[in-house]
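Take a look at this one chain, the form predicted on its own, written out in structure tokens.
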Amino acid sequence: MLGNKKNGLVVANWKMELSHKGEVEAAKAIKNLSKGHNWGNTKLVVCPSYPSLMAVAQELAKVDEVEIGAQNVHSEDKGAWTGEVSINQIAPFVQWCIVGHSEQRKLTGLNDEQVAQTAVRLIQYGITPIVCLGETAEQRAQDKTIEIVTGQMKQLLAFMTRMLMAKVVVTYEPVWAISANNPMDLPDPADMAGTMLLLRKIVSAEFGNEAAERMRVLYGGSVKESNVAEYVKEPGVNGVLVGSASTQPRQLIEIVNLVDGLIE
């Protein structure tokens, strides 16, 4: 079960790193730098902050193989949720949305059930959820990686049908490997691929081999130009979720080039 490599994906999560002006300038640079590239197997998804969604979407509207995503969203359509943003508010601007990123889980107490419910709601709006899962440093030290990611994946599947699951992207992002956590080391690529194979086996047990093979699985965690090939060349890896490196347009475009070159 190696996945469909032709569905290559690079997701740029800008987090809160850039100002509005900086995000618009980055989008303009991506538009210019992407000219002449033919990413036949790979799509780039740019996820700016909420205030810049419209401007970045407009800037990149005519760039082939580049689409817009949101970094997070609330599961409710409306309500007394001060400071939150609903799916119908982002729907005019995005085709993708990150769900369950570890930073949101830590900040808001977001749990696996809420992540799964939000993923279902996004699909109902025609938006592809990019669901993040992964273990913390403490869980890793306790040798609980398999237990944690298995539980997260099974909770997601509890809310899915075979047809819904075909519209979900899963990102394995070990919390301890995120650049903001200043990791001492990064996952061994073979170990990462083994975890991704486990995720596919869980899906296969629930919905069959075809569903498991079709599922797109990304790796996230301190991804940059110098290490992306080590991860994407492993079997079953469809692409990457990129954090801080994605705010540098030249490095981001080079990451997409490298991923596309490894996707067959």
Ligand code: PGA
Second form
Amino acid sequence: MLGNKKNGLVVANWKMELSHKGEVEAAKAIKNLSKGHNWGNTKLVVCPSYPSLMAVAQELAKVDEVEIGAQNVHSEDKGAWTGEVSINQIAPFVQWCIVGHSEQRKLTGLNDEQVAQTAVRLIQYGITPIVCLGETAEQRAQDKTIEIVTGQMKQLLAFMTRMLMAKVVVTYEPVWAISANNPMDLPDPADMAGTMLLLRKIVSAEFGNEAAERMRVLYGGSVKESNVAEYVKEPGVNGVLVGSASTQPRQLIEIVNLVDGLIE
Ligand code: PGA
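Moving on from the form predicted on its own, kindly provide the form predicted in complex with this ligand as a structure.
Whole complex next, starting from this chain.
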């Protein structure tokens, strides 16, 4: 039970790294650079900042293998939430949305229950949630990785049915491995794949083998052109979530090429 290797996915999380102009230019570059590539097995999901969603979506509208995602969304449908953005508001522009990124969890105190509820609402809007989970450096040092990710996954499943779970993408992203946290050593690919297998086992125990195999599981944390193959060639890894390296269109396209080559 290692997950099938179809439906590869690369998620480009641009965070708050580029200006509006920079995001539109990056989208144009992606459009040009993706010409002539036929990524039969892999989709690229570009996640710009909110103000650029519409412009980036328009720029990439005709590129078949590229879709648009939001980096975050509020769990409530509407209301007096100054500065927040609802699913309803992103729905015209996106097919995907990152939920529970560790930077949001830290900033806003977002908990596993809110992450799961938001994932369910996104599915109701026809948007695929990309749920992020993973342990911090401190938790890892205390040997709590398995306990933490098991707890996060079980909380997610508590709000899911088998049918809903078929629409969720899970990203295992150890917080300490994110490039902005200056990791001393990059995570060992086999070690990462082992934790991802554990996530599938938890799904299997709840919803059966087929659901566990079908689930798409990504790895995230300091992925670059030079190391992506190491992670994706591990069994059961369907793709990657890329932050920093994804803001460079050439490198991003090369990452998609490499992932597509490793996905049968
Ligand atoms: P990174 O970011 O690739 O720069 O480590 C990944 C993420 O936090 O989404």
